[in-house]
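Below you'll find only one chain, the form predicted on its own, shown as structure tokens.
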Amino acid sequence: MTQPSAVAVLLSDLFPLVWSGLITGCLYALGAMGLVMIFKCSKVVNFSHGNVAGLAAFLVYGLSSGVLLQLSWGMAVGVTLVAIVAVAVLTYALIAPLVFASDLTATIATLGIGLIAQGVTLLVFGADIVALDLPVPPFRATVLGLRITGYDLTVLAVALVTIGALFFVIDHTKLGIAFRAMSDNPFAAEVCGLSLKAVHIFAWTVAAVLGVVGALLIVPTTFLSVTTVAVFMLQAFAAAVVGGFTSLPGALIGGVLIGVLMNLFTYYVSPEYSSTFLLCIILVALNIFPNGVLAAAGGGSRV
């Protein structure tokens, strides 16, 4: 009996790892644009993102498994999200006067925001590990040697429909015209009449809502704790500074490759090493194409 050569081996490895990291990759993408959508128009990098995202998963967690309330899976989501965009709102109301008087004192204020979150989750809901479930139709097939689940089609068919709607309201709605032209030019932006608070606003609710679907979405390929989603958010800060931190599409394929990356990383060397690896992955992307992947190729974006 023949056997199969290294080659072999390694690709038939190689292409399960790249599927799954696509999947995953998507999830911090989801992540990366909340940050970018902040930073674009306010120039504050929101490190209470993953700490906020958390909260809102022990929210679905609570409403929806009796511990809050008994709601069915969808209320649960539902109310969450009203409460974490009511959260994102007060948030920037909280910090708009550091906004406009620093924006590195506003990043800083931030870090306080996201302890808070914590605080409030822990004290709410404790320290222990929780399972949170995902409703996805269990469907398994194997395509060209790849096993497909339920899971990847769901996360899949997510992240494209929520994408697909940021990248409709910003090129064909008013409020998304406005969103880059004070991305692009604050003062001129402001000068036609454009009100700075508003964009500011709208861009907060967006990575709020994002925050929550990335969330939801990574939480079922682990457990839940009050550390869980922050270090998901860990990832996806990695793929907004592959992407440039200032472009949308650059968010999409920094965290496509933060997630291909890490995977293959973790399988074929070591998961313990995987935060050094990712930090890794940062200073070099920070050295080599600071201003993002994009940009890097030659590319630009108007998002």
Given for the second form:
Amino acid sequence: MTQPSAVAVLLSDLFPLVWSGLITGCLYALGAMGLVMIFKCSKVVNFSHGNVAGLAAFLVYGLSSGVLLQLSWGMAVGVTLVAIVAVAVLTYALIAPLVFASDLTATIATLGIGLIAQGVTLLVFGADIVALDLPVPPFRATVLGLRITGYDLTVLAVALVTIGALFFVIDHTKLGIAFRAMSDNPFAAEVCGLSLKAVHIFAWTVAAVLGVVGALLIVPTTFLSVTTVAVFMLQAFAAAVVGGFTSLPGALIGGVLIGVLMNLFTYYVSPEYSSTFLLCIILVALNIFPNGVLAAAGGGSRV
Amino acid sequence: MTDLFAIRDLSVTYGAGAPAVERVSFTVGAREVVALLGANGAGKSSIMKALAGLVPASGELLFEGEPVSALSTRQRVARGIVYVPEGRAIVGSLTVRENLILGGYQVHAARRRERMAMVLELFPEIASKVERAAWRLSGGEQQMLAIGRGLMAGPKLLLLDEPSLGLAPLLVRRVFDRLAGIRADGDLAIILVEQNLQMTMRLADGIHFLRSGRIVGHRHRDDLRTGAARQEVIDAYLGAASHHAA
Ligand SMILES: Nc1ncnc2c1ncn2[C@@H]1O[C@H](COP(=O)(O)OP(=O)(O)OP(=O)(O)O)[C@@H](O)[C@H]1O
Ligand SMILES: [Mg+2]
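Please move on to the form predicted together with the partner chain, as the form predicted on its own is already shown.
Everything in the complex follows now, all chains and molecules, and the chain you saw is the first one.
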């Protein structure tokens, strides 16, 4: 009786898989919430989200590794955030005339902007794979058979603080009321004297910051190439779809679901077919709960 | 006395078609209530939206002696020109309180709290439901919320577009009672769009009649004292809409 039962093996694998899925899921959620914020107020699916966040990750790499400059990691992130917020505002300025004319044209224009961001990344940093680390506290602990690292805790803490702050702003501040009003009834918002552009820019800026945070936290788990973050955003996109694309809590739950499901699939079924699996999740989600998991669960959501 | 608002040759054209509003001119004095009456499609809402800066228009608009036609809606709200749209356009997913905050968005926080207390006192119907999602209010309550939201901005001129639309007669009376109250103790001018002549008569100092985007007649309140006089303007100006106005 030294042989552990099949169930025990399954479970001993299961917990770590779910845990690490939860961690990556938080990051998908950050990406997804950015997509949802932009979609809710501008009615645009921002296909440049991944490539712009990818450019940001490369900027941090370039600014801290000596390729461009030799700054501290924190300084590099600070400069990058400023640059990416500028890119977000510029992107919005470019497509704003389109947003007010046609949502579809604006959405297609974001594809173009994504390609430009990718082109700039290639031009400046080349097609090579680089390593970008995250300065996390060197921590390791085993709790109930679960190995928990400093990286895990950093991601959880950053995600919780970021998402918590976002929900607080949207639920409890004047700006949040403006954002929700814009999403629900832009005409009413305009009648009340809100600047539609200012609210849009708020959403695009927050989304860009969420994207950068997500990208910087995901890259240490792999390596950084021109497509790394774009692929990551594909999962974020799936998370947004699972959440119904118009719900921020939905995007959060969608992110965690995608993170855990992808992890389980990759481990138990096949890592090769994970993209196929992702597309299946998107299709199933669109068919079974087109308005998102939260709507399907009967919980309406204000944000 | 200078007018609060002078509108000269206001025209609104959507797309390539014939103008929806054509060279409309009238004035609104301080604390005056001016009504625009006309059938469906006469161009009443188009005038209101043009005055609020919500649709492109040509013509000259002088508010307190200053041109405002180049200003955005946001800037006009800040000056005190506030539109209460037809169909109410409240934000259903926001609470009553949040809708009111939205109305006073540009107002200083302390001033906004003051106004909110004032509005809730004026409309006790919604005061007990401030934390309720606005879509859960009845039609009459939603209309009161829409008017209250307009008052939150601290308007000098309120553009009221069909406050009676879709309301049962009893509710219409209640809404107009409130409006009469606001009128009596506020330093507020109103442009009122209505299809309901009788309610309009209670409030308005003067009435302009609109047909196909043009002003085709004007009466002072005193000219409409008798039933015969009212029937005469209905026949002359409102035609098919008379059943609304009767
Ligand atoms: N956004 C728009 N685009 C094109 N045409 C419009 C638009 N809004 C109004 N119109 C047209 O302009 C004319 C005037 O419309 P408006 O809404 O101003 O009328 P109204 O007097 O307010 O009517 P109602 O009593 O039905 O509210 C109508 O012929 C209408 O079809
Ligand atoms: Mg109208």
